[in-house]
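Just one chain follows, in the form predicted alone, and it is written as structure tokens.
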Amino acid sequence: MSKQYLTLHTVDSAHPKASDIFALAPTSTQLLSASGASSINVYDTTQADFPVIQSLDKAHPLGIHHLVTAREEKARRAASAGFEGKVKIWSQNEDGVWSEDGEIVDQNKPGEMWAIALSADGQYLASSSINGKINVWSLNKNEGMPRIREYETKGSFGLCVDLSRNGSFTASGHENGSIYIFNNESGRLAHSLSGLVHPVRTLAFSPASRLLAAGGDARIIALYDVTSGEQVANFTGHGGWVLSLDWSDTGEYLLSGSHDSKAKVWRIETRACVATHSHGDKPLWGAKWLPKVPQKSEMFALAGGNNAISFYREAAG
């Protein structure tokens, strides 16, 4: 059975010198987007026209390549990795407003941290690095941010990160293909994946932290069982490397984009594709739903190489 989404708007140009946007992070009434451009854009996703109602200029100097948010409404917290190697976290006021919070200062290379997961409640980030190392750290900022687990891989590139919502899970995925998932209260390896052999590109604990899911090079979506470690399924159907993984609110969807510059919808229980959706012909960077609104449709955002986000909602009926 097909689920049909509708186009509610494009914006074209979203950031300037035609960049390729790199992600996009909800919020209940915003999206936040970041690209090859130093600055990132705040969007109004109550508004019909999805304007930009603030834009954080000169955030990062070469430009954002990953960008999050904090999941709990009352978190308030953001945090952006720029190709400079520093990561900025970004509190919002009671008005909507974003501003600087703060900075990991780590050994600010590039590559140190690359990919990077918030917790939801805000209070912890999780960062990948070239070298394979999967580090933790607290938000706190009135203890400085301080790294509070570091964990050791057999050393490839750590491409993605994320942490399980409930906080008990790091996982990462490397360049060799590598998964692997950390348990954050003992601070050990709690499982080493197999499945995918070429390098992992995007992973995402669903909502009640009992499954990964995983994809990159192989053009494939693995499912894993985070509790035993093994894989549950397999989904497949992409013509391209799978860039970007994130749940639906119930955990009953998964959405996936892809360097096809095609988006999909699966639905878990069938273990099947419902949806497709082309985004220009450019490889599609970002896919993000954002959080479900009661009385509301169901909605999810894409954006990529042709520096256009779109906003589709679930037609009625």
Second form
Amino acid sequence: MSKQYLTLHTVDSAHPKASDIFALAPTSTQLLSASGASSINVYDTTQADFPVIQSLDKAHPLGIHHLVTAREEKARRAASAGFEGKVKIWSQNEDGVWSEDGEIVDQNKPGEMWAIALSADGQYLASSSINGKINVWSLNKNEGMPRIREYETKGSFGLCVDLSRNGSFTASGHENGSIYIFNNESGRLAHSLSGLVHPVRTLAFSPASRLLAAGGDARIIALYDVTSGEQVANFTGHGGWVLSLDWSDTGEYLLSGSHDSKAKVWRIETRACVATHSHGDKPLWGAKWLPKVPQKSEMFALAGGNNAISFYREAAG
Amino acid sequence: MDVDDFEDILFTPLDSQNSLGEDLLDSDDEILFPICDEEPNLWNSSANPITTSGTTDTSPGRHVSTAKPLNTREQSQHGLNDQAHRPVRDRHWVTARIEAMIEKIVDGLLEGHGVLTITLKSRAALSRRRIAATEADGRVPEPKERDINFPGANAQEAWNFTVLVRILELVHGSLTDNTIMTKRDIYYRHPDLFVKQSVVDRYVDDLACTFGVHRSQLNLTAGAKGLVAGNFALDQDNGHQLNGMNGKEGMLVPTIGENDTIDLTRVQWVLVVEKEATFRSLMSSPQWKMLGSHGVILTAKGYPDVASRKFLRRLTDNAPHIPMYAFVDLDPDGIAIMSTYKYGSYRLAHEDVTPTDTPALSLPNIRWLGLKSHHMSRTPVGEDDTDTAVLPHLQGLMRLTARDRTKAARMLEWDLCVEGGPEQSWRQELQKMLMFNVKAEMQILDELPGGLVSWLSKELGQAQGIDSDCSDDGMLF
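Could I have the structure of this protein in the form predicted together with the partner chain, to go alongside the form predicted alone above?
Up next: the whole complex, starting with the chain shown before.
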């Protein structure tokens, strides 16, 4: 059974100084976007025309490759990673205005933090690196935002990383196809998953932290059981590399974005693709659900190499 | 006026210069500091070496204001910023500078100074990154100075000094004999001393930078490196005629003399390819006769040498309407190589400017033909859900190395690639390379139906705005 999503609005030339939008990150009332330009845009998702309400200028002079937000509404935190190698932490005040709140100071060489992820409460940040090291940082400012976990892998570039919402697991996807799940409480490797062989470019824990979805150059999306480490499903259908994955709030649906500019919505229960949307003819870097708002139907946003952000809403009935 | 007089004027301190008669300055400034309207005679080969007398026929009747300070040290410090007022630095001037350097050392030895010092200026350590705001408009960066001492603190410094003195001696010899040497010649005089070619190259470039002259004014050339082919003809002053369609492997990039004439009437485009392998594969393709009859193809085998850049610059000066394209690998080096063709080498900026301050070797109009990231993903885009089109699986995509990633990040800091800089497409392609962590060589296009030649035919056709018919690419040419 397929589902219908309607285009609500499209922001063209969202980042005029860049070619590609590399990341989207939602909060309950906003969407943040980052690109090859130096600034972060903040859109109001409660208004019909999704206006830009804030621009965080000169965040990263060489462009921004990753941007994430903490899931919980009260967390009010975001983090951005730039091509110059820095990771900046952003905080939001009561009025919804963002400001810079510090930097992760890596003891390693600059440029060694690549993908980043925030815990739901915004207290922890996980990062991957080109040499395969996976780190977890406490974002406690009084303690100087120290590194609290350091996981060694076999040295393959960590292209993606995620933290489970309950904070107990870190997962990393690597260029050689490996996927690791680490137990943050014990500081040990919980599972070494295999099955994709090709570079793993995105992974995401389900809201209940029971499942892990992963995708990449193999063009399939693999679903793993976090407790057992078993692969429980394979979603096939994407014609290009899978670049982004995001679970809906209820865990019923998975949204995926691909290099071939297509986004797909998958129903977890039936393991079936229920909707496909094209977003121009350039790589689709970001595909994110907007948090569910009572009395409103589910929405998601797509962005990528065409420099446009499109907002979709589930068709009523 | 002989060389000694030159030296007296050039190398005496400012105070004593004031004691020189105004008459002397007035009468001789034409010879000492004539203003060059044209680039010095750089196109000469060994058959017609640079001579000092050549300077007297430039701009007769123009005078340098005597109010201008004649302090040569200041002159050379301002160096390239002050092109319009630069004295002609000919063979004799350079010889005199070298002799002054050596004389200082001899004096030092005679007077029993503890340390002998030669001060060199160098751009070798400069990069395009982090340009100070004050220099952003000046384009040519200020060189850095360093002292080479003897006896030095360690064996390395003693070796540096020996190498430099030996190179000075060889350069001086070739200047006084008025013969042209290649950098390779110098290296082979003492391979055991110089250890590797790059040592010679570095010191030669530093010397040219120190004197503020072109390397050719040290009577030094690099051996020709580039290859060129295509439908052009060069009538040389000495009666020789070169035709670019002759030969199956192209010719070494020729030197175009001032009085040579080059015929480009049948040339519709100039294609610069990064790699010799690509050049050779094009030359050996059955379609070459057709393709080559409409254009010129050149490769400098990687980062371009001065000779290849001079040749291209001459083509552009002769026929500015002919479009010029760069075809390079999709990796940080490919873009850096294209940058060297387009803007010149940052570290050899003293080679790059004529006395009238117009860039002598840059190719500002060269266009980037490929390879770009969208060439790798030619997926049909359809709105239908049933579309299961699979990316044509191109072999030859490679992962970036750690060095590639570092280089790409550094290049993003170049003044050319900063946000709002002149090369936004370079910035964007570098960012995408880092995001995908993938690079590709030009040979990847051989996998396409029709191979590289038909791809090039199509791209060149589209780039020129010709209505290209993909089904019959050969017809374009």
